[in-house]
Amino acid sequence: MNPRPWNLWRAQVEAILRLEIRKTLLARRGLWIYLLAFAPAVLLWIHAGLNLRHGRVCDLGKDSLIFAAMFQFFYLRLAIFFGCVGVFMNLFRGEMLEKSLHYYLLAPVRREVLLVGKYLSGVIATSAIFCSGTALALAALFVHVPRAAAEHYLFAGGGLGHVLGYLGTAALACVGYGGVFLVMSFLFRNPIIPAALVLVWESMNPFLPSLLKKISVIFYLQSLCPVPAPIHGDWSFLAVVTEPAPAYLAVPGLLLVTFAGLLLAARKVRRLEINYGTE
């Protein structure tokens, strides 16, 4: 096979990345995404500062369990979820509203290449934001405990693996939810409708049969979390207990769900027609 088209497509993807990453990270309409990503870190650092000021020492094990619950119920189910709604639903739809998408479509770039470039830019931007927020929140756990206890937890108690697990899961959440909401942007004009549909489906995951659980993003993300969060509440008895997927299956499973969404998005982008008057 002639390698020249691949080299051309790679160069085009890199050019799109340079344009789109800067646009996504500096967009004024995306400031609320930074608030979602860094609000928990700000609260945890305030908590750590008050403890240091008053000479209090917290239980690192207990704080780790609190962070595990916060990560799974706030970061994964709310912050990253809605952050991906805001970024990926606007990769094409936002350009239509701004009446600038035709510049891309008039350029000598395959639409599938444009799709890949925009998707990767969204993944890189959201991963950078939410992994940074996760890392800062984790750092706040260690500043108000004795150094010996922090080092023992990180290097002897498996804490370093937990840190890497949280960062990797946050990045994979951006990959998975990004693919879902990118394809949704071609199916719906109003982002509220797909966000509500996916949110309901993901929220129902604990109560779905084992087979249906695997047709969701949150199932694979929860399987990758270092510390599982228990289900509490009046309806917890309805939860279907399913063995979490091991990492060597959870990561390919998540990528497979994402790839299926991107294939559908590729079919949609080939048929994309612009009529700014109807947007």
The other form holds:
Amino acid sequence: MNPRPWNLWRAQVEAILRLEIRKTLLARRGLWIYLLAFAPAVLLWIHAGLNLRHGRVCDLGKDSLIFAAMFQFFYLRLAIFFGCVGVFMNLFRGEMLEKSLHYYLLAPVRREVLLVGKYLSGVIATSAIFCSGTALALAALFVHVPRAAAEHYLFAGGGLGHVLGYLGTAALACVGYGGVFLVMSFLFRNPIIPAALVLVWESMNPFLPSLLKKISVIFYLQSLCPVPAPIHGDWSFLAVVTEPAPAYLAVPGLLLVTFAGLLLAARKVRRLEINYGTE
Amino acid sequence: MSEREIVFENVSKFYGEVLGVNRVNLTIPPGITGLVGPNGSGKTTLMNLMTGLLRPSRGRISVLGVAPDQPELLFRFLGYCTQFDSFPRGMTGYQFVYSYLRLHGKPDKESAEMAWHALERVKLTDAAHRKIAAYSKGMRQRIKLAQALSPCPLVLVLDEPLNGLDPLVRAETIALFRALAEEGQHVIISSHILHEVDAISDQVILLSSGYVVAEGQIHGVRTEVEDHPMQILIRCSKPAHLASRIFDLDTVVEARVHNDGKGLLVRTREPERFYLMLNRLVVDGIDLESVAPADDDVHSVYEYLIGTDGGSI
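Next up, can you give the form predicted together with the partner chain of this protein, since the form predicted alone came first?
To see the whole picture, the full complex is given below, headed by that same chain.
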């Protein structure tokens, strides 16, 4: 056994990242993920452009509430959710279908190190995509309000904290959903089934008992959202977080759920066989 | 478990209810070992089990003392050229080998040097920066070989490594295998081209329908095939005269003059005894040029054990 395995593992994870990040970011089959990530930003920029063109002055407070709703209902629950399905379900399963996974399995890499490398590559790629999408969408909010109002909101009204909160929540969503869908890729061949199961579970979260609530990703993400979504009426249950976790518990809670998923995935990857014929 | 040998202990592999290999007991010493058998006989399954790409349903495997389910240790000294003809997307030949070495944890410069060395060994330096997707079948075979050779492994497992290679590269590759075996390395080759296996293998493993039907040095395997008496070709003058004398021996099953009329083909169940008696039979007037087994090769053994005749040892 290597007396300093951490150095070796770090080098191997770096080698995996070099191969995987490029592959994930440049994959043609992943174009729809970019569409999901940047569609809100495109819409908001069109909206901002039209306002600027017609000289309309916008209410930043109102717009920030609209953004909060969009972030929670579209970005977290759909865009990042399905983006992570597309990326993390394919980290191992996709290579199994392309019959190229043996390339990694023929190298002297602990299977767990391979898992960590691939998972990190997915987190980095999805975080880069969805944090960029979030940042661009937020930028569109500020571009069509007077500069003084934007500066006041950012530096005196807690806006900068909101921006960092949204970016952090988007990144943590990739961490959490990434872990969940990575383990699902070892349990299911068809990505539709786990996606549907997790979507139902996450939607049921408001109705679950207190303990079960915590075995989900959306519970922690909603607790971390800086601005509550202004939803009323029949769908308000999706926006209301009963017993929200404070940030100092929500972040470790989410990481714990993710870690549990990765532990299960590590057990599966250790027993993984190359049998392309059955895929 | 031996640290010099590859050992299979009662290994079975089932794909659901389909048999891959069954009750395999093998000890593979250093040198070139040929895996021979028809399609579906279990050659690739055996190689995948040896390299941990598959896990045995039953039994134990040890490769120089290391279990194949420890890839972090196994692939420090083992290179596997698989039969899978698919590659990570968008890679050039150089990137394919270089990245593989980086996965070993080797630094950039060392990986680059070792990658170029491996590419030189398989004569692929000119095409190193071309995408693998644009390679011919033979080039893809060579790049896989370069990958397996690149970390200078002690054990090379090669699944049909000569497929698609042109005659010149084929001869050079065989010479490379020989050189590696002479250095004391294990080279395990599966091939369906029997004369090649015969020419390069120190020992053979014959597989049929998931079972090992014979293993060992080809001469040893042949002498154990008792259903088929050993065929010996005696090159001599006056073969008909010698035949008349040989018929008297009780060890001889058949003797006939060779088609070219310059020798005698003898079939015997006791070759060692026959050789002793032959010395006494050769009388004045018969010039003996050579005496050699005529069916002491992989092709004959394959035909006797796996061919239409079947048979067992």
